[in-house]
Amino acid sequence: MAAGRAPILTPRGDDFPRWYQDVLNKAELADNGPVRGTMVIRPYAYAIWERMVAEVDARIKAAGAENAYFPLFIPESYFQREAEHVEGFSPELAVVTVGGGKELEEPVVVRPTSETVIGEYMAKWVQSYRDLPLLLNQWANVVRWELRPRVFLRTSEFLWQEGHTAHATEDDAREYAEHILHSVYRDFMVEVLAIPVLVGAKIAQERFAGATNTLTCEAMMGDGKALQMGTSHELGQNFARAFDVGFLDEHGEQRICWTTSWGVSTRMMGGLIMAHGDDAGLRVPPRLAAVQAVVLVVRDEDGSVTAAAGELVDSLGRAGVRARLDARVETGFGRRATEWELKGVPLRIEVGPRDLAEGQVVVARRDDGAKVPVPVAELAARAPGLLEEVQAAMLADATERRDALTTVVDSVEEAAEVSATGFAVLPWRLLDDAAIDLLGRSAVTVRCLQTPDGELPGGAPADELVAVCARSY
C-alpha cells in the first residue's frame, strides 16, 4: 500500500469496476469516444502506450520479423473463404455498404484482423522454400462491434500490433509461435510491465476462431479475476489452404505453408492499471514510465529552487533518467503531489528553499510511498538504482499476490469456488465438457492449460496438464 494524502477514488475493495473508472478520469487516461464502444486516450496514457509499441517492437524485430502495413477495408468474400473464421468473427463485424453516396458491389469489412488479407498477398509474394519464412508485422487499429465495452479492455476500436508468418513446417511455425510468445511476450510483460504472467495454451473452445492451437499469457488483476494479455497462434495450414499460400520446395515439389498470427493490443493499458494501481490511482514500473521522475518546486519565491530543480531535471536526464520539472507554485503543493501520485510517476523529487540549504531533496517511491532524504549532488548517481528498487519491488508484489491467490485443488467443485477470488489450478483430466459448463454457470473458464511446472504443454500427455481456471475479464 502507498502512502500518500487522503484517497480521492473509490477504494478498490468497495467497488472495483468503480475504481477503475475514477483512475481512468482522475488520472487523465481515457474518456469515452462518441460512438459507443470507442476511446479517446489522453496524452498521459498514449505515452505509456508508445513505451509499450518501443518495447514490443524492438523484440518482434529481434525475432526477425519485419513491418508493413495492409488495408483497413477488407472485401467480405475474404472472410467466406475460411469457413471457422467468419463464424467466429461475424457476430463482431462492422461492415461497410455504402461508399461515395453509393451502393457497393461488395460490401467491405472494417478490419477485426487480417489473417484474411494478409494471406492474399502472402500468396503473391510465396513462390519458393527460399521466400520462407515470411516474417509480417503491422501496427494498426481495429474494430470489433464490443456490446459490452470497457475503456482499454474491450473497446470496438483499439490499437494493437498483428503479426503474421508463414512457414516451409509444421514444427517451424510452431516454434515461432512459441518463440513469439516466450521471448517477445511474456519477457515484455515480466521484464517492464513487472507482471508475472502464466503461458499456456488454450483449451479447443478458446482458440482463435480459424487456429489449431493457441498460446497466451495470463495475468492476475488487484481482484483475483484473469486478463488475458497476449495470444500467439498456431494456423496450421487452414488459412494457407484458403487463399492458396504456397511454394516450391527444394525438389520441385508444391507444397502448402504452415503460417501464425499474434498479438497484443491496448488491453494491456488495462492489465497495467488493474495488476498494478493501489487506492491512490495508478502505479507504473519505471522501465515503462513515460515520466520516471518529476521534479515537483514545493515553494519559490524568487525564482532560484525553479532554477536549481531545472538543473536536476537536466542532470536526470543525462543519468538517463525520463524527468520532468513541475514548478506551478500558483498550484498547492498538496494537490499537485496527489496530481503525480495518480499518475503513477515512479518517483517524486520535492525541493523546496529549506531543502536546498541543507543541500538535499526529498525522494518519495510511488510504489510504497517510502521517503528519504538524497544529496543533490548525488541525485543523479542514485536515481537509476532506485528505480531498479521499484521495478524488482513491483514484480515481487506481483507476483506474492498471485501466487497468494491461487490454490491447487481437486476437485471441479472446488475450482468453481476458488475462482470467486483467484486462480485455481486442478489436473486437466477432471475437465469433460460438463465439466466445463459447470465452471461456466459460475462466470468460470478454462485460462490455460500448462505442465505443472508452468510451462506451455508441447507434447507432454493429456493426463498429465494442469488446468488455470478464473473468473475473467
The other form holds:
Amino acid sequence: MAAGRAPILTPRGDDFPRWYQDVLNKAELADNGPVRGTMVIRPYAYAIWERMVAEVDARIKAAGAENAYFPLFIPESYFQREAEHVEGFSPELAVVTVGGGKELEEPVVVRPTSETVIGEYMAKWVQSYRDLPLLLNQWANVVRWELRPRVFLRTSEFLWQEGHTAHATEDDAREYAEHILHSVYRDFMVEVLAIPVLVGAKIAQERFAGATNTLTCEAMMGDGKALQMGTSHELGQNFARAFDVGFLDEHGEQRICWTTSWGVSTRMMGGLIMAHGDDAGLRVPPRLAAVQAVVLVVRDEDGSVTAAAGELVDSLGRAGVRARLDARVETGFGRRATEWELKGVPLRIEVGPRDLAEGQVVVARRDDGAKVPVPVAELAARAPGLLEEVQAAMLADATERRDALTTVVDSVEEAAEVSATGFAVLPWRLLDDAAIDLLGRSAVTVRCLQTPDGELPGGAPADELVAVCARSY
RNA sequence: CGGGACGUGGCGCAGUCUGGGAGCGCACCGGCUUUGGGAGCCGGGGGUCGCGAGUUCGAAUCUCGCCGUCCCGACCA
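In place of the form predicted on its own, output the structure of the form predicted in complex with the RNA.
What follows is the whole complex; the chain from before opens it.
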C-alpha cells in the first residue's frame, strides 16, 4: 500500500535542508513568523522546549545560580562602553528610536544579550568580597537581526537562558565557566538530549564579542555538519571594568571583578531535529520527550478497547511515564501511527481487540522501529526500563555516527576534504592564518580546540592541542 | 549583503515560453462503506495567481520595481 506513494518527507539523503523544513511542517513544530527571521513555535515543539528549560534550569540551580529578570530595552550608550562588544553586536542590533509617537532622546536597543545591563546592576549590588560570587541567570527572549535566518537555528528573535556571574578571582571565574559547560550543558546534552557533544575552546576569531575565552559544546548533525549547541564565556575583567563592577577584598583593597556569561537557546531544538531525525521524522529521546508513550487505540467496536487503553495510560502515569491516549478511531490506524512517528514519540503502544483478547499490547519503538508484544499486566512495569533502553540506544547511535564521520588528519588539505562530510581533527599548530583562510574557502571553520583526549585545553601547551574542523550551521 | 532558484486555496505542484476558462494531488467539510501502517466511493467549501505600477480590448502569463522563501558564499546561540 505504501509502495508507489510519495514519501511523507523529502529523504534526508536527497536534500537535507528540505527534509528539515518538511519535519518542521509535518511534525507541527514551527512556522515562519510574519516578520522575516521570526518564528512561531507550535505547541508540540514548545512542550519539548519546556522540557529543555526544566532540565537545564534544574542544573543551573544546582550550580548555585539564581533566576532574575532584566529589561528587554537597553540604553544604546551601554553598548558603547565595551569596545569589542559594540563592534561585534552593532550589525545585528534592533534599535528603537520612537516611543509613544515621539523620537527618543536616546535610542534603546532590543537586547541581543544582557552583559551590559546586568553589568550595570552588578556594579550596584557588589560592594564586598562577601557579595561574591554573584551567580545570576535569566530566561528571556533576545533579538539579533539575522541576514540569513533558519527556523530554530538562526532566527532574529529566539528564546534562551543567559547566565551572568561575577567572581573575586580569575581562577574562580574560569572554574565556574567550565563547571557550567560540563555540569549543566554537556550533562544535559549527553544525558537528556542523547547528543554526544564535543567540548572545547573557540579560537580567538570565533570568540564571543568581549570575551577572553569562549568554551563551546559542539554537536554533529545528521549530515555531518557541526552545530554550536551552547557556549560559556570567560569575560575577564572587560565588562567589569566597563561597568565598574568592583569590590573591597578582605584586606580592604579595592579590586575589579572577573565575570562570566553562558547560554543555550531554542537553537537546541534545531540540533535535536537534525541530530536524531530520520526519514520518518523527528525522534525525541525519552528523557526529553513531553510525550514518552502514546497509547494508540487501533480500533474499537464498543468502547471496551478505549476503556482498557485509558487504564493503561493511567497505569503508565503512575509508573512515572508521560503517556497520552490516542483514541481517535475515526481516523485510520496507519495515519495516526505515521503522525506519532513524525512527532518522534519514543514508544507507541498499540491496543486493539485482538491484543486484548490475548492479554497483550504491541509496543513499537520509534528509535529502531522494533515491535514487540508485551502482556498488559507487565506494561507499566516494563515501560520505564524500555524508555531507558531507547535513550541509551539513541545516544549510542549518535555517538557511532559521529565517530564514523570524524577523521584524524595531519594536513590542512585533508582537513578541508574530510570536512565536506564530517569532522576533521588535526594538530592546531598546522593552522596558521593562511590555513584558516584556505579552510574558509571550503566553508570549513575551526569548531573548537581540545586536548588530544577531548578535554578543554586548559593550561595544556598549545602545540599539543588539536583543532576540530567542520562545516557548520 | 553578493550569486542562483522559486513565489498559483493549508501543503505540494501544473498552467507562464506562444495573453482570452484558475486547475490537479493531498489536506478540509458532509454521507455511506471501512479500520492491525498514510482508507475507498459519492457530494461539497475554500484562491487578491507574493505586492505595486505599466503594456494591452483583455495579464497567473509580457515589462519594471519591491517583498518573501530556499540554496551557495561573508557573520552568530
